[in-house]
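Just the one chain here, laid out as structure tokens, in the form predicted on its own.
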Amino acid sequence: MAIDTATGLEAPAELSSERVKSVFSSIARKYERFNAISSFGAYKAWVAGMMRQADIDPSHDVLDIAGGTGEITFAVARSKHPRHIQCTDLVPEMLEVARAHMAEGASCGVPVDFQVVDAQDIPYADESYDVVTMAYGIRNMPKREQALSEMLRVLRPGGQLVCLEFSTPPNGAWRALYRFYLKRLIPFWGGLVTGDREGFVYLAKSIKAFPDQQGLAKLMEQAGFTDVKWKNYTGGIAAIHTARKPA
């Protein structure tokens, strides 16, 4: 079943995927920067989480599905020293960048190679990765089933899911302020650094409509992936999923 990534209802695959290429690509060079506003700094946190709770050793493939920027590619790099990370996303001018940070040595030795790759229908054997790591991704996939089911379907047995995604506040009064935080902050700081309020507007709706830990979990197990956990940071604000493909 395809969604809208914006409320969660039924509805064509293409009005959420064409969206979210309209939005990254206008903001993909001020992208990093209002994440480092927006979050006041926690999404650095968030990165080390995901890298302590990665099972990647050097003899490892690993592949970045919305990998956007490159955040998490070079994390990967700079922490884990893999023998190869493929870097995807949907969009071409947030690889773009990622493309820049490479040039400028972020990915300090590692052999990193770029793909525009939509994740609900990757172009890779079955079994060519050790783990697929992704931030902020599957939040926007129409098709959330047919996308995690492609991240198992190229994992090696055994193989480990690392996924960080904005998540939902258990405490109540944390939860309500978030929410107003998403309403009316998010936009404000997308519109002053990009100049693109709007499509901030759309990345709250997103995050309010997307399914709390429990939910992603389902997900996840539905797929077909075992020993699913999950960890929360920032109060829930976001949450780190790690799932395994079966032995």
Ligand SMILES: C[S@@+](CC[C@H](N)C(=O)[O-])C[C@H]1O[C@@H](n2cnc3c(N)ncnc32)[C@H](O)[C@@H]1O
The other form holds:
Amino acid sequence: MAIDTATGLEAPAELSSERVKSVFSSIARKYERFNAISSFGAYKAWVAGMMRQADIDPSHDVLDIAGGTGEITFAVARSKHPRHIQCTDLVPEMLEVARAHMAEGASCGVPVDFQVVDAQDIPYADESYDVVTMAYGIRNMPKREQALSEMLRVLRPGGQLVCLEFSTPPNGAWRALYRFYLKRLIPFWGGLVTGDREGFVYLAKSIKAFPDQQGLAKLMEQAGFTDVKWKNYTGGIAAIHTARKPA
Ligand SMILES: C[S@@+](CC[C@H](N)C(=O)[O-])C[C@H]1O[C@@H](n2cnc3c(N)ncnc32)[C@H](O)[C@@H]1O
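Please could you give me the other form, the form predicted together with the ligand, since above is the form predicted on its own?
Let us now look at the entire complex, which starts with that chain.
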């Protein structure tokens, strides 16, 4: 089934895919600033959480899905030194920025390749990666079940999925404050700083329409992952889910 990622309602996949291409191709050069604002400045701590939870060692091949400008790819390279990282994204303009960071030495010598890939149709062989990382990717995908099945397919038995995504604060008061901030302040503030109000309006809508922690865990289990766990960050504004392909 395909959905409109801004509402969660059933819709042709092209609607969301075209919108996401338009949003990210236009903000690619401003994305890192956009990211710092949209994650309320907490992104670095959330990435550090991802690195703590990722079971990556120097013999591993890592696939970064929706890798964007390479934030997660380069954090993995710096902190884990895997054998190889494949950094992929739907939008070529985002990967161009990642390539420029690579040219400046961001991977600390770890081999990284870049490729435009739709995570809903991954062009790699079965069982070819030890770990799949994905930050802020699945929320933007209209065919989430298919994307998760593809990630499961390319993982080796026992391989790990590590997924950072915006989520739902369990505390009602915190959730209400956060939703007010998302709906009213983020488009205004983000628009002012980056000149791209529409990108922030989409961000706010897609977060509201996205499944909560349990809902995302269920999608992972339905795709065939086991040992699905999550840890909340910043009171549940973000969550990191980890899951395994059965050994
Ligand atoms: C918010 S950015 C996150 C980038 C990066 N992971 C980070 O943490 O900075 C979301 C990325 O998801 C990518 N994306 C959206 N739909 C995708 C799809 N179907 N397949 C692959 N990437 C996708 C977008 O192009 C965009 O670069």
